[in-house]
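A single chain, nothing else alongside it, follows as structure tokens in the form predicted on its own.
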Amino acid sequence: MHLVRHHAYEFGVRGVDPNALSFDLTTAIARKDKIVGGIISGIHSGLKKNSGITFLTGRAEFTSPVDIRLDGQAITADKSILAVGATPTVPTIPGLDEAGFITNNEALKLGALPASMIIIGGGYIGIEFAQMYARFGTGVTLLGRAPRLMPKEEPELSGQLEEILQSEGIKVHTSTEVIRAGRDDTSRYVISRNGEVEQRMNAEIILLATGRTARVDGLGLEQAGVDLNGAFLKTDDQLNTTAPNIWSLGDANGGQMFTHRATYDGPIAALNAVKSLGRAVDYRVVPRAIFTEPALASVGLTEEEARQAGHAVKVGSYSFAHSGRGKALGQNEGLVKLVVDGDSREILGGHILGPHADMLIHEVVIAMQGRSTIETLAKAIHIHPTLNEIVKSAAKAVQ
């Protein structure tokens, strides 16, 4: 939609009137549902075909560390693994319930495109949904409490992404706290505060993107002997909870809440539970990505984190503005930044804002997994013209 609306003419496409384009949200959501449904069906089919798995559905609750009640059915399990995930956190904001709000769950099920939307939260979910709905045609206002969007990412990258979002018409307010919400005859509203200044903002829909918490309501954790650490399950490096016969994996444990981290946790929890192997998790190299356009992807330490950890830090950066492939694609915003230990030359972190950054980051991931030096990337022959060349260029920029 964005490419056709804003760049079709420069690619030589004629006969398209950008002002005449329309968007059917119902069709897009139906396509999404079909894809997701197929994936889920395939997973369930695989489970049901495995003779070693008894697949039960229902509401489960521990009544003791080894006893589970599933919709009234009693089950005894010497060992259990919790893979319960996380659910959106709802902050305490006066008037929010009366105003009415949605989370990312409902934002993917709307029946019609809203004219306007206020998104509370300047993290992964808030940013992705802000750009998505803005490109669909919704007027979006994004509110974040931190001084900048994605405060845990490299400031050069998150700052440039913020500028890109603003250039697409998204109203971004950082260092902003929502202190009240409500609803009048025509719309919903929030009252925000930045310093001493309060401001009222109106929109058709309020979307909460303020973090997540372990999905454990009604699970019977107290009866199971499983403790919480704040909003998440308390686990050790072997994914064992405070109950010696119960393990937990994925988002419910907090930390980096990504599907790929849960996928990494799964076999470790299973081997420890079933075979008592004592495997420990190693989260040194867990990549992350924000699926905006351009995407922002990272792995390892930021420059500041590396300095705080006592490393003699060296940094190499290179801009997508110099990428021939980026220019050909019409996508040359962003940069690559690599963080290196100046003594050992080991790669400590990689950070990419640019086209397909979520794929490019894996070049750094693999190098870091093998504890390679920066010369591994700098000297490797890269195909020309590709976007990957910019990773090599950033590596060569490390002095």
The other form holds:
Amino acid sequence: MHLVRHHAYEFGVRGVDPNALSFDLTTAIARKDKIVGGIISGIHSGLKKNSGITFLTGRAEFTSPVDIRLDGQAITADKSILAVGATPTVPTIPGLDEAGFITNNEALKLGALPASMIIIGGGYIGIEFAQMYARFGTGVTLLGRAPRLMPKEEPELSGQLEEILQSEGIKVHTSTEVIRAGRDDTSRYVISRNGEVEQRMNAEIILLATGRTARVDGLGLEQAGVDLNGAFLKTDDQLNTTAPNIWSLGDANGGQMFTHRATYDGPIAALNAVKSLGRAVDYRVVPRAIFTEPALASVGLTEEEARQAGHAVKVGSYSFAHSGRGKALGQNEGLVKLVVDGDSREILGGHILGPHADMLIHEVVIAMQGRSTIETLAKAIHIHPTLNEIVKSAAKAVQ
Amino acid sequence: MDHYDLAVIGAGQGGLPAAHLAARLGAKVALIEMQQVGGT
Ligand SMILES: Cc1cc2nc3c(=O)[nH]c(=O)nc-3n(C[C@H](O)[C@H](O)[C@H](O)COP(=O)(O)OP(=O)(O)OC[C@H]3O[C@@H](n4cnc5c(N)ncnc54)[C@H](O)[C@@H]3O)c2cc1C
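Let me have the form predicted together with the partner chain next, following on from the form predicted on its own.
First the chain shown before, then all remaining chains and molecules of the complex.
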């Protein structure tokens, strides 16, 4: 919709009246449900083919380290792997319950497009929903507590992304704490504070995206002998919990909460639980992405983190404004920034804001995994005309 | 009472590959899910 509205004419498409366009959320959600439904039935048929797996439905609760109760039945298991994931963290904000709020769980199930939405949380989930709903046509206000959105990302990139979101009409408020929420006759509201300044904002929907907590309610951790470390499960580097016969993986352990981390953990937990192989996890190179448009993807250290870690840092960056392919696509925003150890020339981090950043970052991922020097990336011949050429150009720009 | 070598709690993104590999390694696996396979 966004593309059609803003770029159809530029690309030579005629007969589209941008003002006549409308968006039907129900259809979009039905399409999403159909895609997810296909994936789920694929998973079920994979499970049926694996005769070693018995699939049980129910909420598991440990009554001892080897006894598990689930909705009416009880089983025993010599060993267990906790793969329970995480749930949205609900902060204590006075009035929030009375106001009523949704989390990411409900945000993809709304029956109708809301006219307005306040999103609390300036991390990747808040940002992705902000752009998505804004492009659907909702008036979005995004509130972040940190001085900038995505505070752990390279400031140049997250700053530029913030500007892009604002240029699309999203009202971004950083350094902003929500101190109260409530509901009046017509809408919900929050009172926010930025320094000494308090502000009241109204919206139809309040969406919370304020972090995640291990999903361990009612799991019987105490009976299992499994300890928490803050909001997450405590494990060693072999994913073993404090109970010697129980391992844990993925979001429930905190850290980098991504699907690709959980799927990386899975086989390691299985090998250690079943074969006692003592494999340790290695999270040195775990990429991350925010699926905005343009996307922001990164791996490894930011320039500041590398300096703090004591490296003699060199950086190189290059803008997508110079990309012929980007121009052809009509997507010229963003840049690639690479962080390098000046002595060893090893690549310490890569940061990309731009078209298909989530795919481009894998050049840096592979290079870092093999501990390549920046020269490898700078000398590798890249196909023209591709977006990848900008990664090479950034590598060449490192002094 | 049914007995298993390994119980995997949660058939989400990490639980599924863990259960599949464990079964391939010869373990008798119970995979337990309270909502929907595929997880979050
Ligand atoms: C809005 C949103 C967008 C995201 N986008 C991305 C993305 O673009 N890319 C990416 O890599 N990651 C993304 N993630 C993160 C990703 O979804 C998680 O990192 C991943 O699902 C973690 O896998 P997991 O196996 O640890 O947990 P999950 O996939 O959450 O699976 C846990 C499963 O355990 C089940 N369970 C929990 N407790 C019990 C119990 N007691 N008994 C039985 N079953 C139980 C749950 O029902 C669930 O099915 C996103 C997350 C959110 C919320």
